[in-house]
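Here's a solo chain for you in structure tokens, the form predicted on its own.
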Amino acid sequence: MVARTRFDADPCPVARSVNAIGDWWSLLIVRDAFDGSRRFGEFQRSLGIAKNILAARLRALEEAGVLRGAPAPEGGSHREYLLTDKGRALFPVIVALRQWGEGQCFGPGEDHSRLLDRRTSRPLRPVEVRAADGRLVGPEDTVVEKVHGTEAGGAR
């Protein structure tokens, strides 16, 4: 088997965060955890993912602190994986993802499921990125500062 490439200690925040959630089905665990999975057969009933791949995949998203397990409610043998602060923080990335997917990967008319807000059942608006005085930025709007040390700021 090929050994997976590692960014733990490269500079730019994206290889970073890619190298802590890992891979495709790392997303779609966190995704399903916000949906409201927590238990491993919740999950795997889910994704239809392979037993040892799920197992790997939460293992790994626990060491990086996006999941913790703990013992479900009512006791046994039975665990529970809830997202952290850490995993929470994650939320506006798969919104993004979401709003990305139904307008780029869906034919018109295509079925696909839509994310809601609880209170009023109407969809979110587009997650924008904008800069510190408000204005909405792309792009070509933005430029990668290298940070060294203990400076804050920019990203690669």
Second form
Protein chains: 2
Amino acid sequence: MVARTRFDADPCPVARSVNAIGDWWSLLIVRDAFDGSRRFGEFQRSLGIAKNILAARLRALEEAGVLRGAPAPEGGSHREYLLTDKGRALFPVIVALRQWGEGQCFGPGEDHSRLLDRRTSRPLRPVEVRAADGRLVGPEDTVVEKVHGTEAGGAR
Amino acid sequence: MVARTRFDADPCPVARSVNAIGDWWSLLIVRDAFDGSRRFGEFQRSLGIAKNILAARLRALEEAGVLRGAPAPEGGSHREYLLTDKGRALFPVIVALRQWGEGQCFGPGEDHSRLLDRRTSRPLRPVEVRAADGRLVGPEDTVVEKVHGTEAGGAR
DNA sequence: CCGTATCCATTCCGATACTG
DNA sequence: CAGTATCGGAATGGATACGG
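Alternative state: the form predicted together with the DNA, after the form predicted on its own:
Starting with the chain above, the whole complex follows.
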């Protein structure tokens, strides 16, 4: 491929994020990592993904700096995949996505897993978007400041 | 394909969300919709996407209930694609992803578009994850409550 | 200008087999 | 258990041409 990926140089941070994460599998790998998965087999069983593509995704996430594969914790001959700081910074993204799914993608009687506050065992508060002064803002209260550069491609 | 998509019945809301959105293109379409794009050509120019696949994504997003394509606003023979309430509920997801990209996916001197508070023209406050009582929580302060059902597939 | 239909190249993914 | 190598089928995405 000519460019590593499609949005490598896109001025929009959303596009860059998407580009860095790679694909949906990768996002679910990150989800599992947040949930405590560390080993190849754990990811594989949880996701039901083929081993070759799991290996490829893990490698890509390492290259993107989201995961770090430590050669061996001790004794064992396996690797451990841990979230980097960059990866851990995805926490609000995963939570927002989870909350959207909970609210919008399940029927009334349908069961689903939930993310709870460990201390109180209660669900989390919905993620909110706030202005610098603390005001709650919606989509219509925001505006995209386009970048001034003259390079090609949309600046959304 | 046997099932419409892969995570149609997954008990994890993250997987369902991912499944509903479809792919990265779809997410960028949603981003553009938040930013004011409504018409086929606007999305196409902004994304640089082939027309056939844009049409397919728009249709999928309609089926997922994220976008609603109104036949014609008036006079014109074109359709308008507007976010539904379900689609608008993705706002925190997009913002979280955008903020992650801003912080993690750009070099020091690199320009990028920014999302500003319309009223003050200042950047938004970083999205935070909070417990029901208002405490700020990180990944390690949360726990996934698995669903009890006996069906196959991971419950992450 | 808004889409649909067709074609082709590429990629992706899953299954399987194999190695340490 | 933790990966790597390979293979075939399926789906994707881009370009182009075409129709309302």
